[in-house]
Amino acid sequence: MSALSVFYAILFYVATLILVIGVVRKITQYARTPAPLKIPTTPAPTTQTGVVLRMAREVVLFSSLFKSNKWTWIFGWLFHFSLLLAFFRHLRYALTPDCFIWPLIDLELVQAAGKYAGLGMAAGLVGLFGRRIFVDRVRYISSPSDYFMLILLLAIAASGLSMSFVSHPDIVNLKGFILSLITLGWNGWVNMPTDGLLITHLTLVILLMIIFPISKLLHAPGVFFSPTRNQVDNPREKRHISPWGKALDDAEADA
């Protein structure tokens, strides 16, 4: 392998370890954090099935954001849906035709939608960036990291679009490089292409992987652990009694 390929292979392995370990650590922290008090945002479901449906609406449709601000919902949902389409398109570069989901990701419709999804990502990010600049109350609570993350994601989308519509890299060689990383060189190592746009795109993706576990992007797994969303509205049926309160109740019962 060339020195450039070895360098980026090491970067990808390190970034993957940081991403996986960091996200698992935060999810473990979320899961272990006690939430004994019933604080679901009302009107809230009174059954576990209702909670599942509520979480599904939240994750797929961003229902609470829709009720809060329509413009933010439009830009946010556009970005996330476009990101999902782009993800399915990119799976083609990391899988082989013998994979069981290959017929799905190889569909012409999926590949075409994923190709133009970059435009949707860019539009959504520009809208979210403008919201932080022109909406006073949002600008007031925005930190430099908020702007940095939007700029980073926008740069990833822009570099990806440039490779799709301006300068095409050697996709076959790129897929060989990615597959050799996934298989740890089982079938031999492949050098990565030296296209400038591709190197820029991969560098930005690696940077995103490294900072993801310490950024606000952790709202992706964090939404599932939000007590205002994942709790059943049954404070009377299942009351939380603190240890000192239980001790007082026991003392009164004994008296």
Contents of the next structure:
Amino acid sequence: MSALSVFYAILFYVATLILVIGVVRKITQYARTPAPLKIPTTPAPTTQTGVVLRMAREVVLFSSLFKSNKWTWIFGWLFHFSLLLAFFRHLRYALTPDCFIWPLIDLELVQAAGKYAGLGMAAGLVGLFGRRIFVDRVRYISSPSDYFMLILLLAIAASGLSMSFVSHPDIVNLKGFILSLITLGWNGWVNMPTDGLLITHLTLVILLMIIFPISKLLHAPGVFFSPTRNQVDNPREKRHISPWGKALDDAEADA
Amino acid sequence: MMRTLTLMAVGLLLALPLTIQASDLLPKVPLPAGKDKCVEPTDVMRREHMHFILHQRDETMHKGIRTTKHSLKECINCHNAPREDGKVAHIESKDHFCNSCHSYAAVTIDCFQCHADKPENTNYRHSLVENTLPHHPEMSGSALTKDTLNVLATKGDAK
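What does the same protein look like in the form predicted in complex with its partner chain, given that the last one was the form predicted alone?
Time for the whole complex; same chain goes first.
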């Protein structure tokens, strides 16, 4: 392998470890954080199935955001949905044609949608950036990291779009490199292509992977742990008590 | 909890290599025998071939400038020449030069919905003679009849 490929292979492994371990640790922390009070935002579902549906609506359509601010919702939802489409296009670099999901990835519709979704991502991000600059109340509470995340994602989208619309890298060799990384070199190593835009894109993504577990982007797993969204509205039918609260209760009863 | 999650994550990571079979790292691209150079450097062809072909299409169809350097027909003549057993790969096959990479990278092309995916050599065309099997060109007679050649000539396709 070339020195460049060795360098990026190591970077990718380190970044993946940081991302996986960091996010798992954060999820564990969220799962352990006490939710002592019954505080679902009403009107709230009264059954567990209802909560699942409410959470699905929250995750897929961003319903709370829709009720709160239409501008933020349209830019935010546009960005996230485009990101999902771009993700499906990118699967072609990590999966082989014998994978069960390949017939979906191989569809012209999926590939084309993923390509133009890059424009949707950029549009959404520019909108969210404008919100931080032009809305007084939001500008006042914006910290450097808020701007940084937007700029980082925008740079990733821009470098990706440039590879589709301006200067193509050698994607066949790129896929070989990625596959050799995923297989941990079991079938040998492949050198990465040296296109500048590609190296920029990969470097920015590595940076994103590394800071993801310590950034505001943790709202992705975090949304599932919001007590106001994930609780059933049944305080009278079933008493809400946490394990440590029950221990206190029992100790009192014994005394 | 922590331990379970960590174990699950490690297990997933270890299972990843199983999703890829050996020798699948790069596609096997059939190279034309006896030729060592394409019309442009390999690096350039890998990244820009689609633009060359598209530009050629515009030059030919819109301006009437018909050259051979970047013509799709010449790509096929050289890159999909008959193999040693006399057979020619179909565009759906992984042995077809174009498809070997396109199927690997999930790139759908529509060139061959109109254009021939087989070389000009008339022996590998579908036979125009009746009572042969149209989808098995390798089973058709190798010599072309005078009538067939006449049909090809009037279409301006025979050299």
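By rigid core we mean the largest C-alpha set that fits within 1.5 Å across both forms. Numbering follows the first chain given and starts at 1. Quantities reported herein were computed from a predicted structural model and do not represent experimental measurements.
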After fitting the rigid core, is the C-alpha of Arg25 off by 2 Å or more between these two forms?
no
